[in-house]
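Coming up is one lone chain in structure tokens, specifically the form predicted alone.
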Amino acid sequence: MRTVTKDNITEIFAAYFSEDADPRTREVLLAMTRHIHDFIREVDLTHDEWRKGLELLEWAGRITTPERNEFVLLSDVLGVSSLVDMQHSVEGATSSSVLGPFHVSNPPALPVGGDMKRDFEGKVLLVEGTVRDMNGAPIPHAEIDIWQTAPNGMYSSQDADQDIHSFHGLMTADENGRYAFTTARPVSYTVPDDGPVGEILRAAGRHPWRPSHLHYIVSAKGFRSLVTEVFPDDDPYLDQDTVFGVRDDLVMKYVAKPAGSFPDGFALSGSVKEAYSRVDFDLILAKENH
């Protein structure tokens, strides 16, 4: 087609598809365009607020690597990671929360009852559960990757003064589906804004604050894998998570306990003689082919 004006290059696009394109993909991708075509007429996109945008988007592929990924960040901030993932939770299963840029691979196994507070400062935070599906069953042996920042705000990732593995751990839960484990009790903290994605907030106005929480990648045979968080309900960002990432079943209470109450069966059972606090969260798993 010779003849292509702002009114027809959407369908040209469509038309220079092979007909052997596969489905899915002619699918997804005609729709995007479409989507950004009638965007771009939309505003009137001039050529600096489009240069701008490429400009963007490079800088965020020159700062990405393999602990801190500004792409997927970009899709936090924007509401896009937290838009697919609401379209593909199950009702009635745990509601799935936005994986983040700082997940680590291959952490080291967590018993039962472990510690990952180590010789890090702040509050002890006891959390238990249970792995369930949706029938309230336990699943036992349910393997479940659990990961947080440190005190200071930071994922191991982050911060050269960490090992790599800090704060992360891997956990099989046994025969009764039961997890627990000891950490350091969560802070609220900042995305990184001093890339692409710092420079869109502060030019919409927002802050880069996110609630405290606990990470968890929860899988079992025949059910599908949960990728999900948890925040305590006395988080001030708690209503504003600059990543959407809060549902209401994933907020819960931390409960103070007295000092002298901490419980047997736990690494730091006899060692804990402050106050600390205890949350309980089962985990509840849909069925692969739900």
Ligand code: BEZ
The other form holds:
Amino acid sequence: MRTVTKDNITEIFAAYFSEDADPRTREVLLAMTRHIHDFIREVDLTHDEWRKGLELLEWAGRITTPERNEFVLLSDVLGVSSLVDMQHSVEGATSSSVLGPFHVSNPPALPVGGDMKRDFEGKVLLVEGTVRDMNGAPIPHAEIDIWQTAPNGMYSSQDADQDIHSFHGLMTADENGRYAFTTARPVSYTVPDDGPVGEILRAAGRHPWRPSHLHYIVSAKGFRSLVTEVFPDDDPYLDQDTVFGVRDDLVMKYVAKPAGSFPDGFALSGSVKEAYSRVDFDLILAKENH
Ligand code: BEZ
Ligand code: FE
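Beyond the form predicted alone, can we have the form predicted in complex with benzoic acid?
First the chain shown before, then all remaining chains and molecules of the complex.
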């Protein structure tokens, strides 16, 4: 029997693995444990600090529900979700970005040119673009699931005053890959910070803000489905997104358009009398086997 020491415990952990263990499971678990052991040695972790870490995880477990997963949020604010995403990004395709917890199933159908703003306050934003493959060819009839905050900074699932489907829509792009809709311009908002993640953010002197964005999930047969977001280039939190979701190709100019210039062909045509903004955001998909 070997005596376990602080220097050989990592090696002994590896030796406990069965020969029959799945090779990838073995690789992942061994590397993770090696990094955790090295981290403890590097910072000389105290009992109190270790206990505090476990308490935060326990708290995350207590408040996690199907609607609010504190572990996913923890992964988001530590940059883990974004790093996993970026490890698997395909050069030439639109970057992917965090999904977040506010997507709803069965969103209502939104026709091309349809409107998500309805009677909500807020500035009109016209969003247009084309779904393309990596050679620039349009992909007909791609499915685009879109969601965002209301102008009060809340998603429908956070706000008793909204119906669950407000600011959610499912669009099928036309035969030329074009999609378009009107909405209320989304606003910057804070991730939930009343749990352990909020405590970690405060301890680090970090804020809980995200720059304003629209979320997309884009799917088309034969292509990798894309979870992404689009951000305006003038948002004050663009360079300090608390969940690290901003990528250069997802930052777009929201062009200010004067009153009286709203184009025909949209559900809101004729009813937009004031100035509005317009953003053009093409979505480039990678082939499934890429
Ligand atoms: C969101 O953008 O909806 C979001 C993403 C990560 C954590 C919390 C919210
Ligand atoms: Fe969001």
